[in-house]
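In structure tokens, the next block holds one chain alone, the form predicted on its own.
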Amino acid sequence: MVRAIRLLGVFLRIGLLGEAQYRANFVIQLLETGLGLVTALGTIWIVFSQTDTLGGWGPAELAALVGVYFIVYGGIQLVVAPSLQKFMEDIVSGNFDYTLTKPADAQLLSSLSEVRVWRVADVVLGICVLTAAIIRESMTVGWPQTLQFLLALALGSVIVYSFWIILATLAFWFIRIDNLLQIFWAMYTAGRWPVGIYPEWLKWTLTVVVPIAFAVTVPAEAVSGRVSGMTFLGAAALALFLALFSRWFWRQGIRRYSGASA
């Protein structure tokens, strides 16, 4: 864990230096993030101008869910997505050889090698929306709800990261897997709404096949104290299974890799 934090700090500094060269890009991306947030909140306003609740969720609870959505989205786009996309490109080009020669775990290096610093804006805006939703509706969020939220967010992060590792590891066998990543992002967009409002087949897909529910809906439920103990047990079991399986799958991919000279 200490080594991971140190490596993240190194790559974060490199990312900051890179972004400092293109400041206009930072402003444009910040505007893009703001526009996405306004669109999401505007959609909620339109929905609740026609009804009082949506699948048992009120306006403040849905706004809190949007906040969680952007926090998780920002976390993925900050480190996980750019790093693993770079890893997949390195597999094709053969640059992954250099990663294997470095005195650190290859999976750890591949997971932290690219940091898009401006994506911190997504996380910050998500926290602001979540906080505003709680304050505006005077939602009671004590230590139990806070701890439940942090635990649910941590479990969801492990699930999403492990899922991305599994997808990225497929690059050892297949040249291009961009379409699979696009499917993930399409499914993640559905996470802007509570999973419970979808048909059973889609609810099952977003819970088991592409586990978006554990990354967004469950933490949002934890804020309002509506999450059950069984849900936590299910999230913990899935997180443990995917973490172990993704590590095993990664090692199988390493054995499969023959290097650029092959």
Contents of the next structure:
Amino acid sequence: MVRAIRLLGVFLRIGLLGEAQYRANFVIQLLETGLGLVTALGTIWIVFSQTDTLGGWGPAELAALVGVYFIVYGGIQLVVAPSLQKFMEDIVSGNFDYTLTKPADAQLLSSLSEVRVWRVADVVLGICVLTAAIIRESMTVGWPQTLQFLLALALGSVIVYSFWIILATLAFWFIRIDNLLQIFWAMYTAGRWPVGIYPEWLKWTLTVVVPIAFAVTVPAEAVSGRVSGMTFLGAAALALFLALFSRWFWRQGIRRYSGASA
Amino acid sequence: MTMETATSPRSSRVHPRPWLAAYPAFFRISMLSNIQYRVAGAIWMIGMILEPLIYLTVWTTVADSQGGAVGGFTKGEFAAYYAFLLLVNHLTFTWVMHEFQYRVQYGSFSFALLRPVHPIHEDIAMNIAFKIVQLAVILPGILVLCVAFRPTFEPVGWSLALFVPVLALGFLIRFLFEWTLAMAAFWTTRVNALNQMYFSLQMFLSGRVAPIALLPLWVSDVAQHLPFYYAIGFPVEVALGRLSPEEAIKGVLLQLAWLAIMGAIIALVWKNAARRFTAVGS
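Could the form predicted in complex with its partner chain be shown next, to go alongside the form predicted on its own?
Let us now look at the entire complex, which starts with that chain.
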């Protein structure tokens, strides 16, 4: 664990040094993310000009959901997505050989090796929206809610990360899986709304097949302390199962890898 | 390929409209490559189908909480609106704004510029071919939507007949609009922010987030004068038969006006834009 954090620190520094040459990109990134946020919040504004509640969610709660959506999105785009994207390219080019020869766990290296620093903008703006939503509605967010939120967010992160590892591991067999990632991103946009409003089949898809519900909806519910013990138990069970399964699956994948010139 | 056509006897017969003669060739190439990459294409369509499904769910939920209807739309009418929106959005969408960036940055524009026809014709032919192939995914998507949400739709004869030309005009408006904006790539390499701004405006003003009747009054007033609505929302509402004959005619006239404006802009700017293009290694 300590090692993992140290490695992340190293890659973060490399990413920062690389991106520091393109500082203007940070402004551009802020602008793009800001536009995305304005679009999301504008949509909420239009919806709530016609109603007071959407499937039991008020405007502030939905704004908090958008905040969480951007935090998680930024988190994925910051490290997981670019690193695993690079990993898949390495499988194609055979550069994955070098990862295997390094004296650290290959899964760890592959999921940290590329940090897109400016994506921090998404996380920061997400936190701003979340905080603004809480303050504006003077929601009572004490320690219990904060802890619940952090726990839900941690479990959601484990679930999403494991899910990405499983997708990426498929590259050992199918080489090109960009298309699967495309499905993930398409489904992810559905997370901007509470999954409870969707028809049953879509709700289950978003909970079990592509686990957006646990990554976005549940943490957002936790902000106002509306998550039941059962849901937490379910999330913990799914997180544990996916973490173990993805690790096992990754090992199977590595065993299959034959190198570029073998 | 060029060699062959240059020596073939057919080349001596100059076509009165060379750009028109190029269409079947562009069309065939694109058709074949789309069929070859059918899985990738089908997966791209998932997002296309999911978006209207998401907004339809939202508005159905709102209608439910407001006693079955909101802003003049019942649940069934929302379903019909988004079923047509799915079709219209698919048939009018373009990817030129994304592609221009690569073309200019990686220099693949060189080839298009060497051809004796304006590059926009290749883009239009490719776009139409892609959509015809992908209808194989979109139509089942519409079917799923109809089964899950049960639209209420009473066809109005004249309106449905008008839908076809209005849709064609909508396609041209969106195409020329996005092609115009895409030319920005000749001046700056950072077109993403511009694209994002365009897409954000389009989401609201075209009727994708909500039928524009549900927007705050001043927003829908603005939307009714801008091209976004005439590319997507207007054809949908014509198909549904929600507009009076006067409104429909006024809409068609505005469509034609916007088309003329875009055409004029492209004609004016294109020569200057292309002149800025420098291929590496020339």
